[in-house]
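First, one chain by itself in structure tokens, the form predicted alone.
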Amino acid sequence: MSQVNIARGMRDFLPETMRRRRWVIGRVRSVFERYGFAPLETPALERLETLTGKYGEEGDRLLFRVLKRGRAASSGQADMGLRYDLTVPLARVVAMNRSLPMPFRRYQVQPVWRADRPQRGRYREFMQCDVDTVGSTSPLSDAECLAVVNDSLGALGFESFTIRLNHREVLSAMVERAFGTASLSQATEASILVTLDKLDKIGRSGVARELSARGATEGSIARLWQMLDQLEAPSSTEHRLEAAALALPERAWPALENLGHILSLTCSLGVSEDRLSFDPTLARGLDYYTGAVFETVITKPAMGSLSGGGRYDHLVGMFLGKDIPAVGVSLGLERILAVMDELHMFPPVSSEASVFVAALDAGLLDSASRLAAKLRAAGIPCVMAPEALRAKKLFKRANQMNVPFVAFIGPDESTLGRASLKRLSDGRQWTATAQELLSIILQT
């Protein structure tokens, strides 16, 4: 018999895991809706031309492609792909539905797929939780993204995290000042930004090696480190922005002013200033970002970013033929779940059923079934034992299922026309009519 295995980078979610995932998604979804974002879902498959050319060279390489079907299957060509993120499908939706009221504010909680190398905290199929505002250039839309992240993580029990901000124009000005254009014979600005985005993963030595391989000189790399030291020296975000205004070309000043507005509005929305940090090294690797970019990190345990996003004012225009401003943020559900598990942050999550109903004798299954039907009709979820159980085994099984109540009918209860109810948390027990048991369950 051959060994049964799941595809690499994919996972099964057993009930206990699913309960935790649903609890987290429910908390996050509640925050999204509290900010007035409307739900949206898109297909798992998109046309290949919809996906390609939006994520950069590395993103295109990680797309899961789907071969043509029917008579064209033998060609070996692909015409569709599994969605890589939720942002490009959103841009396609906006382009196809021009009557949507603007600004269009949506949230989306769905899986995405990337043909990446599986590793700790990184999978080939994973869930994203996104909010986006399309049709607004206001820095308030950016600030709301940060406030949503802050409130979502707070609702899950996180206390120590930092929301890092930067701006693509700041990065562009920094590259111009450090490298110029003549010293980069084989590297583009976009490729430099992708390399800089790896700074927290491979360090300065690793980034320097990659920049050298792309044609950067030792002098330009040294200027980059000198500039970063100057920008990162101040301890407060306000002073870092002031240092950036002095160190960078004038073209960066509007972007720095924009970041200042976003930070001020984010604080007005209730986010602590201590949780916000201007980070001139933050790049975010996706090519479609055009303005402010942001991500959220915790220091212990080190699991990478818990959220990421930014402004992408040209992406919808790739489909529509005219630019429509947009900004959004995505919460990385898988990393959030992994961190919460490692830090023992999950509250006790009960079974879907509130009551485990059973008969102590095979001849009483009809009576137990009628009891279960009355409870369900009253809106109380319950699960039935399909066969008669002895009391000891009944309580053990209910405990294994994490069901708070056990209702059972034995010969004694049947004679009295009653049923017994036991609360497993403290062992308290009642014997009463079905209607009386219903009231007890609802009141406790």
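Numbering follows the first chain given and starts at 1. Superpose the two forms; the largest set of C-alphas matching within 1.5 Å is the rigid core. Small disclaimer: the values here were computed from a predicted structure and weren't measured. Compared with the form predicted in complex with another copy of the chain:
Once both forms are fitted on their core, the CA shift for Pro386 between the two forms remains under 2 Å.
Relative to the superposed rigid core, Leu40 undergoes a CA displacement smaller than 2 Å between the two forms. Annotation: Cα of Glu436 displaced by at least 2 Å between the two forms, core superposition.
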The other form holds:
Protein chains: 2
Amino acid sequence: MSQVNIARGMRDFLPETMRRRRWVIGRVRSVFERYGFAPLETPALERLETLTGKYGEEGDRLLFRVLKRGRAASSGQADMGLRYDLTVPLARVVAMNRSLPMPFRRYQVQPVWRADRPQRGRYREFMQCDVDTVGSTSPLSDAECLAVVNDSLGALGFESFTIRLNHREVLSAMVERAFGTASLSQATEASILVTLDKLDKIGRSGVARELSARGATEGSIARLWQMLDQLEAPSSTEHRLEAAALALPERAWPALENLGHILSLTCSLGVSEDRLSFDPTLARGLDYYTGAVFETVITKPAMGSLSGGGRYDHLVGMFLGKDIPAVGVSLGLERILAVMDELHMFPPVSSEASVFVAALDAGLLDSASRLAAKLRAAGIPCVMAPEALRAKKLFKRANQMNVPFVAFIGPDESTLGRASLKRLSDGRQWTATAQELLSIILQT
Amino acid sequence: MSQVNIARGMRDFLPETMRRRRWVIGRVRSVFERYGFAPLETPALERLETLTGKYGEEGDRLLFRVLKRGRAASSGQADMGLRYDLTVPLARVVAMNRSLPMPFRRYQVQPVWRADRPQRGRYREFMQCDVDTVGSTSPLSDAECLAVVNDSLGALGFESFTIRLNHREVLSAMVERAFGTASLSQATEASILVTLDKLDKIGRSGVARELSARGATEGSIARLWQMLDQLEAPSSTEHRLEAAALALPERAWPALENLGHILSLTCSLGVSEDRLSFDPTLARGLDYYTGAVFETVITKPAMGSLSGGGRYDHLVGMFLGKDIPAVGVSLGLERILAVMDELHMFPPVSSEASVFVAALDAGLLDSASRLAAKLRAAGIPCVMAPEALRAKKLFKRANQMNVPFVAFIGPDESTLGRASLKRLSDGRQWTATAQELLSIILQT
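Starting from the form predicted alone, produce the coordinates for the form predicted in complex with another copy of the chain.
Full complex below, order starting with the chain above.
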């Protein structure tokens, strides 16, 4: 017998875990629908050429590649890959369906796959929950992303979290001012931003070391800290935006104005102002973002960001040859579940069934089946014991299953045309007709 | 610009299709839960050795193979494959989780992938909806599969369908009697059954031709027809079972008794007797079935079977080295959807949103956002127009979106601190406070 195993980095979700996942997804989905986002699903497999070149070098390396139909592994011909995120498939759908009414506002809840090195809390298959608005440059579309995150986390019971917000142009202008224009190629700018994004983790000294290693002068690094001090000094987001307008070159002003609009609209959509923070160091996932970028953090426990997103006005254009603006946000379901688990935020989950129905004698399975059918027809979920059980075993199993009721038919009940019902919470027991037992269950 | 395309044999599900799929899955799932089946999900990717050798030669050919992490396509090293069905992953889960309480009754609704040649109505990714009971040999577990199919199709609005039932041992005994024991190897028996399974499609003459080509004598084929005539003559299932007991060797009697129990329990579970049919020619998917087999057909339109299943008492043993009995059924969601589409069985589906909220002027987006927030907080799903719209365009778009209400704020409304609401069904219009409009919407 060969050892049986699940594939590396993969997980099975047994019933108890599934109930929690389904509860969370149900809550999130109902927020998505309250904002009028429409459901979309795309296939797990995409043509390789759709996926490659969209996620950066590292992303290309992490694509799972699938062999062509009927090819032996040794032929090595792969022409498809597994979905890496939900954004690139959305861009493909928009490019292929030119008659979609714009703006196209969709939500999508599906797994994605990444050939990452598995480690604690990092899996190769994980669920993403995304909303995106395609075909609008309005800051209201950005604001709705933030409001959806706020309401989703609220619906799950999160109370203290911060939605951090920045803009690609603010970052770019800041780097330009600190390091000088002339010497700054695109690649260098990107690598500086990647380093800057680690500020939370490695602090200023760590970032300075990395920047020096990349050839930045001490003077430019000092200018960067000075600028950040200036931008981060004010405690209110409004004053921070004003400070940024003073510190940054004119090219950053439209971006700052855009952020101001987004923040104001987000508050109008009902998000408390103290949950929003303009953070000039936030630099997340720069691959396809072109405007506002955002993420959500909670401080306890430290789990990284629970959501991330931003505006990407050129991605659809990579497929279509014509740009269509878009903005979206992704909720990190796995992280959210991990935090909720650590903070004991799940409501008690129970089994699907309300009643465990059994026959005490093999000849009574038909009678027990008729009883179960009657309860199920009234909408009461029942689990039946497939084999006849003795009373003692019956109650033992019912306790393990965590059902509120046990219903059973033994020879005594059968003779009378009745069944017995026991409520496990208080041990109370009734012997009556199926119809009467049904009423008792419905009244509890 | 390279041409953008979806991968071959794959489909996107745009919102209207998604709503129908979600409606059907929701109905089916609620039946599964009423029977107390618990949710399970397994990963899309399984180790190749888990998948191979379970689905027959043809199945092995249809597995999508995935390259090892970080390997270039040219290295040709595949060690994982995409899930081909939900039954083998279940068997792996049971073998790996020895402490699962038995019987383990689970449902699973997930896509599966097969590298079939794409053609009309056949896709490479499709959804399966399965229930299985593992750890019980009781005919009640088989009967519950049939009752779940009956109730699921009923919940979707199907009225006339037939659940056909047979038993692996009945088939085997019938072939033995017609073709003789001595000359019959396992392989030949299987190939005869595969041919026999085509009776519906190619008729007796077609089956006879194929059997002759495989070396069957005219005499043995005549014996087969004679036996079938005997078995199929009685119109009631009860009499058919009696006829089979007369026509078949003694080794088939326990199987016939088992079928009798399953049928009786299925009726006790509330399934109408005239929907059940003992069909001695039914031979479906023999790879891992060991006992009862079943499928569901509707005659109009002719769409093949809407569900299939059976007992497979040795599959878990292939992983565990120790047999654990199991029985299950799979609803063919894609076929069910196709039939429902053809028969116009879907209820009217509407957009997620009840209200389309817009500002008539860019400066009023904040006011419109506050209005939308108020409605959403009361549970009313709203779509906002991200840009300000003129009234004419606003109503045009609302009609396209098929929402019942439009709410808007223009300069007039803004001055009064009010908003306007129009009901599209009758054109009635109100101008009032947000709170008043909310009451009007809730009362409609």
